[in-house]
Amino acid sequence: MAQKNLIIYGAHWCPDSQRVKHWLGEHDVNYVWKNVDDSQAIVDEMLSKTDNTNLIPTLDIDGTILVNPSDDELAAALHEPEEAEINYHDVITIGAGPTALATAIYTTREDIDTVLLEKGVVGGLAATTDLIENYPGFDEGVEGLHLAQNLQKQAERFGALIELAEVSSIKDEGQYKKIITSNGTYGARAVLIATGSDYKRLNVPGETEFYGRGVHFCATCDGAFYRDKRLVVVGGGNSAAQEGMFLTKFASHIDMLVRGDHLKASEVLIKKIESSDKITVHFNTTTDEILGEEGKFVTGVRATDKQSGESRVIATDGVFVFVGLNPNTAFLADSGVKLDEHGFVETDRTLQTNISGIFCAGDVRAGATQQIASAVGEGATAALMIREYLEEIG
């Protein structure tokens, strides 16, 4: 159908402004939003148009004024059919981790309407790890899961939906973003990429073949599965030391692999890597090729000291590996937003990308901490930004 001049007089405040707002969002029409509160001009314009009647919303649709239409009065005008061909909100976060959370939890607040779209667990990685000891306000450190749970809480207490459903695509059409997913269309006045990252592959011999059968890369969700047996760790940052620690809950023996000459975790970490007597580090070791009876499971790992050359088979029953993050933004290759050579999404100081009206915030962002508490604030801020946007295109 071919699209209307259609102008809006209205004011934020307005609940019928926001409920006609809402309507052409549903029905994917362009509109010009005039704010009366901007100026008396813009109210002398509306005046002019309404015989001196004062009252919000007013349309004026191709010369035709409404005052405050009802649904009905507005398909009528605009010939659409009833029903919503999109599922419209004014924000959608896309993906629901404690980045998402944090940002709904500040816009529901102000009764702007988000969703968070979900195509797995949400809280994120976060929510798989055993215990965050860094996170500000919790001296005894915070398992990821409750975190998460609290922020979900949270969220939809003040009114946050999340829903399942897995993001193909993002069609920026000016006005509205349109949301390709496996659960239909959605429609919005702006987006928050909040997708986060996944675990990084070591891509060698025997990863993918015993991927569930002995290779892993979540502690919390697959290490009781090997209590009293032994296991490799691979990596040597932050998550790795932490994750190593959980699963000393578990096994009789770890051995850890690290390519490099020392640990790069935090000193709290790295000494109690250094007081376990269950974990034995192995520094400038290189993981070649996971092992294992065919159709089976995980027998040994075969690695090189690259110091003197020798390369042997370390037994074990299982492998975790932890050696780094790729950004989640596959679903942005036709978008149009700018990607760094990294394949994370590029913004400016306000965190909005290349595109007007999408946002991006957390670990999925160029020059992200790759923290959980700043990608909380990250959110808080996005909302922020979020918050400005809206109201200036009204």
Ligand SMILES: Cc1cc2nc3c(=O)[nH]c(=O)nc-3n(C[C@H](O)[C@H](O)[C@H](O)COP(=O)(O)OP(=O)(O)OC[C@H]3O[C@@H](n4cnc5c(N)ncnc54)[C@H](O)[C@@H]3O)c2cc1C
The other form holds:
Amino acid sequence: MAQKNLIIYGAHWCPDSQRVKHWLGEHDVNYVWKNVDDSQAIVDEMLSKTDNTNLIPTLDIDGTILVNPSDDELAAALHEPEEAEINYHDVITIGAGPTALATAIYTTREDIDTVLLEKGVVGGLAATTDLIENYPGFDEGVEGLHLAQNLQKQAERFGALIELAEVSSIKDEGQYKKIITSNGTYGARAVLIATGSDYKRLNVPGETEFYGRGVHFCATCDGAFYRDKRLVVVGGGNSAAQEGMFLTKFASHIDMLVRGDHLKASEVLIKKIESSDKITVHFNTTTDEILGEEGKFVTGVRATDKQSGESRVIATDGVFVFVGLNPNTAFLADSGVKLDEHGFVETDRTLQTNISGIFCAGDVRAGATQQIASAVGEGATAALMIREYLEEIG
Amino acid sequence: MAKDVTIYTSNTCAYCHAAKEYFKQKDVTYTEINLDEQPEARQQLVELSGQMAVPVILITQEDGSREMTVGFDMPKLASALGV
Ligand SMILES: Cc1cc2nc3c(=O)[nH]c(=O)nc-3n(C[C@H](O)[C@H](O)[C@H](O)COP(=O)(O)OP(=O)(O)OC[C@H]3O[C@@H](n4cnc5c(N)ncnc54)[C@H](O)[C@@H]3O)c2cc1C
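Form predicted alone already given; the form predicted together with the ligand follows:
Next comes the full complex, and the chain you just saw is listed first.
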């Protein structure tokens, strides 16, 4: 539709002003919003166009004045018989991990219409973690899946809608943001980017060929296939340590291959690893290749001791890879949202990105501490900032 | 619509829950084989699919052709299910 110059005179508290804005959002129409509560000048400007008719909303469409038009009148005035409708909401979160679920709990309790778009697991990475021991309020720890399901139920109880869709891009249309997904196009007055991060691959030969046949990225999913078998865990951070400990439930023995010269994990985890008689840690060791017979299962890993330069094959039935995380920001490529040099989203202190109305919180945010407790904290903060933003734009 | 949808799952696997949630949203009926409840199916899965991972989803079409997905891959499932 050819875009016309459109001004709306209205007020926050006026249901018909809101209805008209909603309709315009749904039909992808840009407009300038003038709040009559803001100044007498705005009221005077409106009255000069309406022959002193003091009614809102008043619309000025390329000089044609409409006072409180119905939806049909709007469609006629904008010459838009039938265009593909977009799903329009107050707030859309991209992702439905702990961050977005916490945001939704806050926004929906305030009756802010909120939809979460999720391409994978509701509850995000937290849902795939077996036991979370440091999330406050659970003295014995809590299973990731259990926490995720509770967060989901809590958000849905207040009216949050979760839709399964992958977001491929977002676009700033001024008054509202357009979100393109595998499930159609959405529009929102405010957007929260809460896409977290995904496992990094090792990028060594054999990794892709043997995925699901000895190469794995999720211990809670696939660990049980390795009862009484030998495993290799690649990585030396918190995730590798946590998942390595989980896998001792099943495996007869685990070789942990760590590139650096120490574990970068919490003290508690390091102690557990050190005292486990099932785990042997190999420091300064690179993982070069995953070996197996073509079309069959993994049989070993080729690894090199960086100090001696010696390369050898470690026999194993499976390899679990936990070598860090990449922020999920590829879909932001053409959005204009500013990323840092590692691909994380930059925000100001109110968790707003460089684009007004687009917020970001949780693991994908530059400077995040990548913990569930802080993710839900940021999610709550984002909700309050979004509420303020929505009030401001009216 | 596919003729038969079978999903191999385990209790702790979040991607299995996600796949089942997706079937629910798309009104797809499916048969679930839970490897925690039927440990003997573990070997059957490995032989059938050559996979040691869950979820494994087998979709059989009306013409008898069969497609397998490992993990929760929404675009692939959508096209196999025609939803
Ligand atoms: C193995 C492991 C163990 C951990 N253990 C702990 C622990 O013990 N304690 C702790 O506090 N933290 C732990 N963490 C960290 C914790 O999981 C994260 O901090 C937390 O999940 C972050 O939440 P989030 O919502 O920001 O992101 P995520 O949980 O990553 O959720 C983001 C969601 O967005 C979705 N998404 C991404 N891109 C798109 C797209 N384009 N369209 C639609 N949806 C999309 C993803 O599918 C995902 O569900 C662990 C992490 C891992 C990997």
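Residue numbers count along the first chain shown, from 1. For clarity, a rigid core is taken as the largest C-alpha set superposing within 1.5 Å between two forms. Since the structure is predicted, the reported quantities are computational estimates derived from the model, not experimental observations.
Asn326: CA moves less than 2 Å between these two forms after rigid-core fitting.
Core-aligned CA deviation for Leu384 between these two forms: less than 2 Å.
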